[in-house]
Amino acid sequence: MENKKYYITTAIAYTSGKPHIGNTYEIVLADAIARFKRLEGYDVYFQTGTDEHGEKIELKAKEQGKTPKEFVDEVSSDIKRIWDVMNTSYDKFVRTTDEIHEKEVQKIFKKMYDKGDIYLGEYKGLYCTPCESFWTESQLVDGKCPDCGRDVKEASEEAYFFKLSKYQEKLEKFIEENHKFIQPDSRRNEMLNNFIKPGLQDLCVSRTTFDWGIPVPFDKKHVVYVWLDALTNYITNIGYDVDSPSEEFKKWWPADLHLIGKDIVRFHSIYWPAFLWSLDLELPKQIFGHPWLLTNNDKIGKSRGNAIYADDLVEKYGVDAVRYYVLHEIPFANDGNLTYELLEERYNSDLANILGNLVNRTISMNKKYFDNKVVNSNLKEPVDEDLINTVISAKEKIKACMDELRVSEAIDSVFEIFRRANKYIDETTPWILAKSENKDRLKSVLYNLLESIRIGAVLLSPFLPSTSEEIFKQLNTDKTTYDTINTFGAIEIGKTLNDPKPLFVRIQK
């Protein structure tokens, strides 16, 4: 049987500057989902990258005395570096300045124009340069841009428009009939009620007031506007071609999941479906608008002076501690909060105490009492059944959470294994068994603990990959795949464990 495929994307990061931890959360979330799908046996393709055109970039480059290309080359490589620091397993890092993308965008624009979905007109409106968005008077909040809160200016220019209004009814019907298309439900309702039902305006898809963009193929004074350029990256980089889509494209499209921030759901759930229908393509299966990571309950931003960067956090706490915090502390539909104090609290309570302490105690006891050898006497007591049931039932629980993208809840279910194993140590008191004549019972107790840790580490691997690797190394086991955790008892008798090493050292306040 051929592996089931799974194509997941993040939004491509805008190259206006270094991404803060809030931007980095998205790539870590996508990575956990991609790794879990691979663990389940899916053939996964995970795409991320950078969005590199537009007026804002042209202005920033000018300020720094660089060409736009020099500027985006630097920022894009910095973004890629941070994605790599976070140990993310993307398959392709794409750039909208890649030649393959630029050429295909021109062909897409021409196809839409030839079809009658793009026409020439004049744009008048209130324009926000940082967001590269036109707004109507009614959309402004206190006279300012509704997205970023900055000033807008009146602008008018000749522009090409995409007939978004043509797809209004089709889009409304599609979203109403396909409840899972936009998640969570709150975003879905917002798109329908606030944006689609009040009526869609045709969309400006070209600009003439700056040069840093992909030229419109048949009218060189225009460049393709950022959203038509950026959104199409999801198809141009998997072999889409207007004339003859490749086998690779046929394999991967439609995407299974576009994972994006809640602030750009509108572009992905309104513009993108209309663009795809214009090209006679299927829509992605799901768009998930994840919540934000705040700091001190305030939106993170360079302009606010409260930006926290992932690489700085990693230097202080390590990659997996940062991954754990952002994945665990941001619920399915509500914003999460990050402060150094909260991170250190989680680090000590969950990573050092619950997980680190469990692994260290268990392997140390096994070394002390059985010279590092894995032993088992199969002496069963009622207390063992409860532990084993908790461990074995975790797989289905975690799968159910991950199928609904409830990643925070999935991690909680992994840690339930470790919490239960810690309780089991208190219930069975191995140090007392070691002093008694009951060495056989001690063998079973330690075996049950080692096997619980192994199964927990398999399920932990999508979230904290390096930590799981280290646990497998200490357990000296190659039983690390998803199919080895269906039953309890795969860790091999007679194996010699490696010496215990602390996974997470407590942070002193």
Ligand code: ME8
The other form holds:
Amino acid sequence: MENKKYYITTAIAYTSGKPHIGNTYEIVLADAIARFKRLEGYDVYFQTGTDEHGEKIELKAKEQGKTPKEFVDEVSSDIKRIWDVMNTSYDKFVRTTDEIHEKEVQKIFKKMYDKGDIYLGEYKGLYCTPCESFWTESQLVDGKCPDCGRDVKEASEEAYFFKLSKYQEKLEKFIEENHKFIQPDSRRNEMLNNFIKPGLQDLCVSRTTFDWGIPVPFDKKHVVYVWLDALTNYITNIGYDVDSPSEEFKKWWPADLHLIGKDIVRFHSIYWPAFLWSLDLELPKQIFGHPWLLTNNDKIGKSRGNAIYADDLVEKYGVDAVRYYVLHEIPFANDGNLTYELLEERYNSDLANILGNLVNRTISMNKKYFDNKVVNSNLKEPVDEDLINTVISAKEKIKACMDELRVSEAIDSVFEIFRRANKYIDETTPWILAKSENKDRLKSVLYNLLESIRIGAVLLSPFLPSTSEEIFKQLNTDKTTYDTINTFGAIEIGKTLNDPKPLFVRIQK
Ligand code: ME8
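Hand over the structure of the form predicted in complex with the named molecule; the form predicted alone is what we had up.
First the chain shown before, then all remaining chains and molecules of the complex.
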């Protein structure tokens, strides 16, 4: 039987500037989910990329005296570089300026127009330039844009409209009936009660006030609205075509998960379903609006001068320390906070003390007492049972968390293994066992520790892939797959371990 497929996407980042650690959190979160699915045996396709059109980007390029294309080429490659610095395993990095995408967006627009879902009208409203959004008077907050809090201006233009209102009832019913479609529940309720139930107005899907966009194919003074352009990236890049969708498309669509931030759930759970229905396509299985990362409990913003960048953090602390921090520190439904102080605290307490020390002490003791050889006497004592149970039951627990996208709880459960193993060292005191004539009990104790570390490293691999690799290297084992951790005892007797090497060196304050 073929492996089950799993298609996961992140939002495509705006190429308006270098992504901060909050934007970077999203790709790391998606990476952990994608890697976990691969570990489970899924055939995974993981897509990310950049969103490159729009007035804001056109203006930014102008400020820097560059053409929009020169500007987005630079920013997009910087974003890709940061995704790579974070060791993320995306399968494809897409750009909305790719020809394949631009051509298909034009075909999609035309198909919707021919169908009668897009019509020509006139738009009058209050426009927020940075957000590229029109607002009605009642949507404003203190007279300002409800999304970013900046000034809006009156604007009117001839424009094409998408018949969003036509899909209102169908969408309401769909979301009511499919409880897991939008997660977490707080986001789902917000969409239903604040946006859908009060009524959906037709959506303006073209602009004439700037040029940097995909031209409407049959009316070239208009460019396609950025969100229609951006959202369709999820299908255009896997071989969707309005006339003849490819086999690749049939394989991967519908997406299993669109992972996005909480601020853009509205676009994904209202506009996107309507666009898909207009094209007679199925909806994605799930949209997850993750919480935000704050810095010093404040919203991250370049203009606020508090932006922290992933590559700077990686240079200072290493990639897995940064991955650990963002994955662990942002819970399922609440914003997380980043400060250098907290990061260093977590680094020392969790990575250096709990994980690093465990691995280093165990492998060092095995070197000292058994010359790096894996040995076991199978001498069991009651104290072993709790360790083994904790280690063996972790897999199901972590899988259950990951199925619900509770990633920070999953990583905590991985660390439960390491915590329990440290306690086992205290309980069994190997250095005292080493003093006795007969080393049999010591053999079992060290074996149990090595095996716990191996199982922990398998489960750690989606989150901290390089650390996990390094542990496997020191253990000199190729027992690294998901099915090697169903039972306790796969690490091979007689193998020679590699010399211990500290995984995380404590940070001195
Ligand atoms: O919204 N913490 O792009 P973007 C966590 N181009 N996530 C954050 C964050 C923070 N502090 N700040 C932003 C766009 N994000 C569109 C998407 S998709 C078809 C088009 C998240 O560069 C944000 O929620 O502004 C979004 O999911 C992603 O970073 C990219 O944001």
